[in-house]
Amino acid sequence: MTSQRPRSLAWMGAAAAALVAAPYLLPPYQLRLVTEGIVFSLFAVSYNLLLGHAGLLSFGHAMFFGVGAFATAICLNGLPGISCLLAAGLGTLAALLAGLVVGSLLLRVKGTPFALLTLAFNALFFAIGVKWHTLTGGDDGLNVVPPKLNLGLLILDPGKGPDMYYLTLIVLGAALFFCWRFTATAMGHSVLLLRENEERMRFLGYNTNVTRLMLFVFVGGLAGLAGSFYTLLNAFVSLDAISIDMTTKVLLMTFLGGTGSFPGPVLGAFFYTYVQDYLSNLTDNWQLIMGVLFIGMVLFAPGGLSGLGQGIASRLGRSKTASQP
């Protein structure tokens, strides 16, 4: 154990200087791939609090990640001087009272009820997107031009690489590390007793209903926040950012990384951003190949891709153990 944190914290200060150094080692595009992943990791870890933590299977999550989204570029292109950070916290404020109102609806169901409610709160959201063009530009999207961020010492400019990458690492890694102290709590605890027990969980006095709303309402911001990021990164939002199209997307990364830890999401992000650049530039049909990947996951490595490096990582240190005299 005592030999193994130094590893873990040698590892863990090498990760952080790659991170900081990114910007000067990698060329433009693959940082942009980098800040991609960033984002879509907040959004995936958010899906896994709510279907590996809770086990409610959502299939309407791109409503919060589309809600912040158009929220966020609304704010920038109607409040002139207002900073692109402020028009983030808007948008998950935005992202949380979405949660709200449609987490207060769906208290008293769960299962397959609950997936099926939540497909159609997505339609929902979606069709508002597309009928009220006068807010949203319905198919076209709506354009933004995030302003530079004066933070005193230095401004950074979302429209640069680099600066937006530093600014999304700093923002979004800060709700990542949140997430996971939140795994630890008392109130996460209670997520996992959830979805374990419902019924020994009332017994003990807790008012499941309470606890499913705090947790809709909290992952819907955090979804909501990767969706303003998304917006800030592209410098546009479309429809495609509240479809279906999107939580299948979020889904998919979910599963390939795997929900039984807190690390198999990010890695399942990073996963599918990369995949699906180096797919898309060999053929058009990279859907079908990315179906066929995810496949194989669920029949032959059910953890992802998390769940099969720790079974890789057991085999090596049993082997490793056999071989000592």
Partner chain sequence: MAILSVKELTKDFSGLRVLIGVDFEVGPQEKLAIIGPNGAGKTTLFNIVSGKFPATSGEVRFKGEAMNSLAPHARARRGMARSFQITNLFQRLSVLENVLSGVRSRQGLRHHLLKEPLRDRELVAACDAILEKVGLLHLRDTPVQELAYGQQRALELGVTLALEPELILLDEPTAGMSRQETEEATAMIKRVTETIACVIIEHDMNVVFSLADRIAVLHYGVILACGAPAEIRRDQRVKDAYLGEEES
Given for the second form:
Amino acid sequence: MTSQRPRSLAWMGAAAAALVAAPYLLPPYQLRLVTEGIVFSLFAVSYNLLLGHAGLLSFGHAMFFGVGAFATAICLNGLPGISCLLAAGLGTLAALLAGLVVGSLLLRVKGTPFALLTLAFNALFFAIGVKWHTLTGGDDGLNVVPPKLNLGLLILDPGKGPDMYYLTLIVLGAALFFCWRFTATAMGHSVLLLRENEERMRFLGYNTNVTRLMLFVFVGGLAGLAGSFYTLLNAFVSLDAISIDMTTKVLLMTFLGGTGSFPGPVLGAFFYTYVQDYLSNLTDNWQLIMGVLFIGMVLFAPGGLSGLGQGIASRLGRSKTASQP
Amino acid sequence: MGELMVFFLHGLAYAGLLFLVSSGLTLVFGMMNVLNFAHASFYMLGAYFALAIAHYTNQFWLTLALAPLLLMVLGALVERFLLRKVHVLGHVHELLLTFGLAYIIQEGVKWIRIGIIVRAAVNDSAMVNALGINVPYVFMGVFSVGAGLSGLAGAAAGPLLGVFPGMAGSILVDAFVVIVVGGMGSLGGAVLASLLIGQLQSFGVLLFPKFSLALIYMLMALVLVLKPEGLFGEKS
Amino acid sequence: MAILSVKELTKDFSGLRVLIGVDFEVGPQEKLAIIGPNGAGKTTLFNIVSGKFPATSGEVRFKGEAMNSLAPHARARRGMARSFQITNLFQRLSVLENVLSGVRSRQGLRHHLLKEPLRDRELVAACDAILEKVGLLHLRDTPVQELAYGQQRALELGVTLALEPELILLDEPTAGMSRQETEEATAMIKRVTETIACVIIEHDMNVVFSLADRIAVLHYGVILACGAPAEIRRDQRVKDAYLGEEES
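The form predicted together with its partner chain, contrasted with the form predicted on its own above:
What follows is the entire complex, opening with the chain shown before.
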């Protein structure tokens, strides 16, 4: 344990340095992919708070992502002069509200009906997006021009790759750090209790409905924040952001990466982003390949990539200790 | 009056389709406790198979009999080689598997030429071994019948609603609403809810063209708040 | 004044009467044991008192307050705790995290949602004190699923105690234990519940007679007799209905 600490600190230091230096090391296109990876990391991590930590399988996470993405775009277009951070904040707030509404309707529903209803709600949000095209732009989507962010000492322009990268890294990095610490907080502990034994929790004096609702609002807000940055990054948002396809995407990312640990979904988000980029250059049917990969993982590697990694590491560790006399 | 009758009949026809789809869904759920997210995709495949068979044979009744059979085979294969493997991993994985399957079928349909699907499916005949009296076979049978029912619905839906890659998504949500409103695992509930939603859908389009979907969701929200286990569902 | 009073409690399960006009009271710090054959309605009685499901008719009062319309968590917050016949813990969490669930509940849940409880010295000290009491301090970081059965039962009691309740409902605290484990568990229950009122469901008569101040005999939904242990031992109806078959 003691010898591992400085080593992991060194790793973290190196990773931090690489993240800060990335805009100087990577060509613009690669930097954009990394930025997108960070956005989807937060989306996948928020999803895993439901799936991994609370044990709730949702098929509707894109509704929060989409609400955040659209609310941000609508604020940017409708309120001239608004700062892009405020627009992202309002997008997050809208997603929090969506979490509150959907969460309170789903309070008494668990297990399979929960999975089914989240999908139905996602379909509802998508249908609203389609019908209400004066607000969402319908099939055309909405173009936005994210305004420059004046921070006093420096001015960041979200339209420029490196500036957008740093903005994303700082804001979403903070959110990711917060998620990482989340399980250790009192609320994180309550969520674990909820997953393990909801009945006992109630007999211990916890109002589990409140815990579930708070969790829903919380993950809704986080997904909404990711959606807001998705809009800022692309300077555009379409119905794609709120579709079942987007839900499938976050599900694939989270599951491919592994639901058992915090880094799993982050790994999955980057993996998915890069593989999609690679495959979509080769073939139009990359989604089919992703789907087959997903089914393969469900069948043969339910722990995801991080589970595979841990399995290999522990096997190596075992053979190492075994070879020592 | 004549117009109302048309809407009524259309609602009834849609209710019939919905019932075929949701009864298969609820049958599988009731007996195996697995919600099959790929169920609507089976329905879509049924429609595509039917289209291909009709194209080659030009016989409506033959098509109506053959398409569900193909789906039954497919359902049996899916149960035997995919679903049964993840059963030990628990519930979440079963749902994930069927969801992934729906995704693959969706993407596959956009891609594969119809003729290829038909030939591949006809050559597989693992169905012969599917009759026996032990539990795994019963599960396989149930799943296969469920798939067959949705295949029948798909074959019947073609002439009524058209055949296109989005058809799975559009009926899936309606079928889910049917089993939520009717009560999961209840066949009687599925009948009533199908009729209700078929008419609501049809007359919704007539009365509030912009909000026909909202009507269905309002019904579902109402049931969720007042009777979360559904009209005919058992309290868990 | 009685801390718990149950009046005219009746419960029907789709036509079947499981409890018929059950009446009893428990005084502060009193230990009341409820005995009776399987199917007598003992666990049903606990489920109604703790709020798992409602009574068909009758009343449950705790510290003078009517409980009938309160949810289980509201009853627990008022100081009524319950342990379970089958260990009902948070299996994949550590011993410490299990006890923490009770301690946090006691200290109020509304505040400090984003604080890290395991870094709060007072909270951890309170958890350790309870683990010390039930003899599990050396296992505090072990996941519950790796504990031996007797240890899980001890933790079950510890989690319940963490609520600092004024009344504990103990559902067969020694079920499935060996002779020796039962004796140790009985001694521990005696020690840790000294100042707490208890209602105990138990089959083992040695445990009942060493813990109970009073005994109520529940027989097919009716309280047949209720009184001091010595009285119950002498009661002919009880002998006929229950004790006789136990000893034979």
